[in-house]
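Read the single chain below, which is given as structure tokens and is the form predicted alone.
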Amino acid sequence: MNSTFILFCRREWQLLFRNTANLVQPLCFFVIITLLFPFSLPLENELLSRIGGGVIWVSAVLAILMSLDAMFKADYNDGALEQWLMHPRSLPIAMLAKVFIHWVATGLLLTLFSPVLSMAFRIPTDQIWVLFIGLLLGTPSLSLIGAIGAALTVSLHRGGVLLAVIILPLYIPILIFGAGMITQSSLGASIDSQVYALIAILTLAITLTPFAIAGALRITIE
């Protein structure tokens, strides 16, 4: 089992530095669409601090959704997905191995800039953290979540929207506790509650994801 996590963490790592578009093209949108709103509101204006982390969490779940219609695109054209659906190795850990290291190249790069950007919409130092850990323990949702509907949508020219379709509902509790963490911060109040739901949402998306995205290769492939 470890070896086999390791081998597609390797080969996954390797790949991904062979083509630096998948790591430069999300964090550049992510940026984009982020730093839009300090750009066409006044910079005193208190608007600005309120709305930053909703804004920070939407922008990361876009760059999310739309670097997920690429993550398994290359492995069907060269038919990799089919020798992996052949070999012995356990595909669920295979696919655990990818997705790790596309919340690397995404989710984790993501919110290591996000305090930088928040800075732009003079977020409060102390909520600049709590937006940090919610991204930490809702970007690997994300991503687990996602893969789910890129290997129902990998066979199909123009999937994109198709799986936008059927994994934006499901980004919306992730969405809904990760920016209510910074509410309550804001507020004064206690986001152990949207604490405890993120790291139970991350522990069922670590446990039955990668079998749902093996059972969704197969489907799609065979």
Contents of the next structure:
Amino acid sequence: MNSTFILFCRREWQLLFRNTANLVQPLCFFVIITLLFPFSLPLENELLSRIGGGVIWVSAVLAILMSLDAMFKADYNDGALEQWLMHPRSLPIAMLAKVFIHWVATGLLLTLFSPVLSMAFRIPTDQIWVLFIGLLLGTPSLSLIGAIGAALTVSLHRGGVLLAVIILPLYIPILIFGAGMITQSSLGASIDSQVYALIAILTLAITLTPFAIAGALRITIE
Amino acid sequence: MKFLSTIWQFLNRSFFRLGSPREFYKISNYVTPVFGLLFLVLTLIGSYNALFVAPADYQQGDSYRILFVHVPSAWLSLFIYIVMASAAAIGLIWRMKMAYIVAICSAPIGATFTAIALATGSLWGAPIWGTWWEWDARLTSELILLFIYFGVMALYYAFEERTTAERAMAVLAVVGIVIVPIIHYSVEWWSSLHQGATVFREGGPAMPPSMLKPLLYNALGFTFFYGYILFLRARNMVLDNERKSKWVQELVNKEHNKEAH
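Please give the other form, namely the form predicted together with the partner chain, since only the form predicted alone has been shown so far.
In what comes next, the whole complex appears, and the chain from above leads the way.
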């Protein structure tokens, strides 16, 4: 394995547990957004179980979006980012490691927690699995694509809203496939095509976005 | 082979000549009015034929005539995005000032054509489909395109430093290109309310020549309109960006003297 990748994974992993707020906040946000829906809708179990999958997907997208803003901020403020840009180590590989650990702390955690929420929404057991697999395949792409936006807006003081404007349109295709899986399986249809589409997006994202992230960082940090 | 290499060198030189703002400004003095004229002539011929010569549709009656605005706008919304993303890529690769200007000047024009395509589509859908809006693949992906245009513009205007803004915008424009094939194939990949490709398809267009001709005239006319507006905007931006350079100040002085006489 590439030593840069391992090195950066270890660094990010350590930083993650130095400040556990980064670990807890996206998860709390995810759960709270999801809980807003039962409060705002008529309390019918049938309705909740029908929309539950979509609600959990939207909440996951929003939770990841919220966590993106902080992705490069600390490293930008303390100057670590500039050091990496000058360092001869491969920046795309380093960024891939950074996004990977970011995904473990947000996307993977949300995915592992999603069955609990699914049960609260009374989603049938077989569809809980569909939702779980969809989130597992979709959230890494969300982190990778979002990291491009985070890199582009890292030097801006109020990048948060702008980040949402530039990144959410790019999230929509993933949301369509991910949430589409649940609709398909509730109708008893095959979910193969959506799974393949999510895997295709993920493959492209892993291979291409690290270069875009590195390029964006080189542009915005002068 | 020598012949080919001469042509290649000529193309190469003219490509990089266009890359200089001053040369672009000189060339645009002649090109801009030509584009404007071509737009006017082609769109007038196209629209006359569309409104008075083309027959009414046997099912939709006269309401189908909005097609002559809707389809060229929809084509252009994608075409302009491809131009914008290509220009952005050229700018990132060759560090070419003009390429960034072309990219950022294209964004609002593309957004406008996307909005026109959505609005006319919805006006057309109301009587024919019986609905203003349907959450259908073609319509939704076109709406995403509109928001990507907005994102590109918002990112450009968020930076104070122009060179940073140009390059950041260019990265986003290149990344957003993934939406273009999704829109194009949306009618084939998902069963959709929107009809499939009618003009560019295997076995030729499924449309009589009397309808196809005005459509193509309008499409070409709209494209020249895009070129016309793009050149006007790019000229302004060149002058603004280069306002401290000598040639712009000479130009301003010359205009000023002309007015004084």
